[in-house]
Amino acid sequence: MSAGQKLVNLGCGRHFHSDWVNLDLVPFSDEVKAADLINGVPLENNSADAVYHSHVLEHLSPQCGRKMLGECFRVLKPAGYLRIAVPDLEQIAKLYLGKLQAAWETPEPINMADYSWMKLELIDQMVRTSSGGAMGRAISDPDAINKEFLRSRLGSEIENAQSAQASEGRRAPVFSKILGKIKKKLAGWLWGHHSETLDEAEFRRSGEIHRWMYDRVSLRELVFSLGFSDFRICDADESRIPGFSGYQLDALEGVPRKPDSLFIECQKPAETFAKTEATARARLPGEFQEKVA
């Protein structure tokens, strides 16, 4: 860490750098503190240089999610910087679409498979009842005829699921599976057919799911309502906080980790007084107008 920075990354999972403030609901390691974001941030007023969190927005409620990037203002200081990496919903609406064209046109396996996953992407974790969901089924089938392609849209996290499934099946001792079963039997009884809505809310509340959607002008809307300005979309190894690839959080060697997603980088304004959501527009940098052209 630069001498003096503070730099948090929130809900970080299992994708820290010791340099960092690293916070998350249930920690992977030492170095991670316990924090549940929905209560806020603990951090003080004005105390960071940077924050960051991937993947993290998406599993929150519209409110919640903004309550939360609310704290980030709070937290940050004038002049820091918030990088938010979430799956890109412009981006898998697009795929989508040339994916169902191709599998109309040409109703080949290929593009079957490929539209089969696209359509998975967009919807399967909203609404899927059961952990992994669809999507789990499919990246763990091994005769998967469009490999490539999966790999080319989960990048480095299609062998982390592959691997998290593989070692839940072997630490799932007979003895709970067991108990799983007499619990949901038990259920059954007491509850009748309402038992498997039962269970469907309790998955619901887990956290995996994702509760919302988000693309470049949605964010940009957001994040601009809170008082931020200078959005910028980036790159996954590209960034105005110092020294950011190196800690290699959104890029391993400057490949995508996750290469579904939206990077986004936005400022805390460096005057004290918050500014309206219209003089932020007014400031909107030029290479992003570029970009959205």
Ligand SMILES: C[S@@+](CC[C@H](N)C(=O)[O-])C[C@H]1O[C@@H](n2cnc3c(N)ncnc32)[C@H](O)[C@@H]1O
Second form
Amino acid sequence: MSAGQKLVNLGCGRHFHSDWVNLDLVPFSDEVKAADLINGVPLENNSADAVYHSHVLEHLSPQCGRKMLGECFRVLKPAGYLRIAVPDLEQIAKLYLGKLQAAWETPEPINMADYSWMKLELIDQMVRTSSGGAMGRAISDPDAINKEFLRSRLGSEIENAQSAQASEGRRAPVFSKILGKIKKKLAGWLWGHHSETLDEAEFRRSGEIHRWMYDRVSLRELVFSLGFSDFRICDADESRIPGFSGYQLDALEGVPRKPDSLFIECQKPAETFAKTEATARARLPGEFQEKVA
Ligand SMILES: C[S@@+](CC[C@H](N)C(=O)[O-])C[C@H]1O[C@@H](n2cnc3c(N)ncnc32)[C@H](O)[C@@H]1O
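For comparison with the form predicted alone, provide the form predicted in complex with the named molecule.
Full assembly next; the chain just shown is listed first.
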């Protein structure tokens, strides 16, 4: 653990550091513990110096997202920091409008390609019904004429997205494929469900799709309503968490890993924490209050 600090990375995916407590629904390594954040954060009250999650909040429904942030508040020590990275709805909306106007005025291929991409950024991750969606197909198109623009939006993640797209379909082990087929047959017999409906329901539970989006105003309102204070918008390699840039989580050698992000930090108040914790807990639904008490 770094200098006695307990640092927690929620929904870390493949981006974690061994000095941190790393949690994810699908652990990619022995250094990541399995946890479904919808059930809470499996840590003691007031135990973490910092909690961080990148591109996780938007995968939860607004209600579950709020619960998870309430959990971040609970597990943080007084004066501890919460750092959040989410796709920036404001930035996406502004870019979309700019590209829309350019495509309207000058419908040449490059403007049309950028406009189509921004539409995908707004919509595809919410409505896709299979892994990668239309964004995945656009990224892996070798003939894309707007590769530079795609890189400006996706940063180094573009390579990860391309290799994930390439391995799609080769991933499921034979056993789970057979099990999947049996489940679909059974559902068809029992409830008359079409197998596509079942596929889609399974996919939507897998954690890939976006269920909500945030901007600087809605995120600030949300964390303040849970008792956090001192909300700040940061750069990818700027943080009040000691040594954060050295962990290379949001920026690789100073270059943002996910340039489409809004990075924010806020703090659990040091003095008034008992009062604000009680307030935050009181705002959570009943079954969750018991869990965190
Ligand atoms: C878009 S990835 C982001 C991964 C990583 N934090 C990053 O910045 O690259 C979203 C991650 O959230 C995880 N996730 C989604 N829903 C979750 C849940 N209910 N509990 C725990 N992890 C979840 C997914 O498994 C996935 O690893």
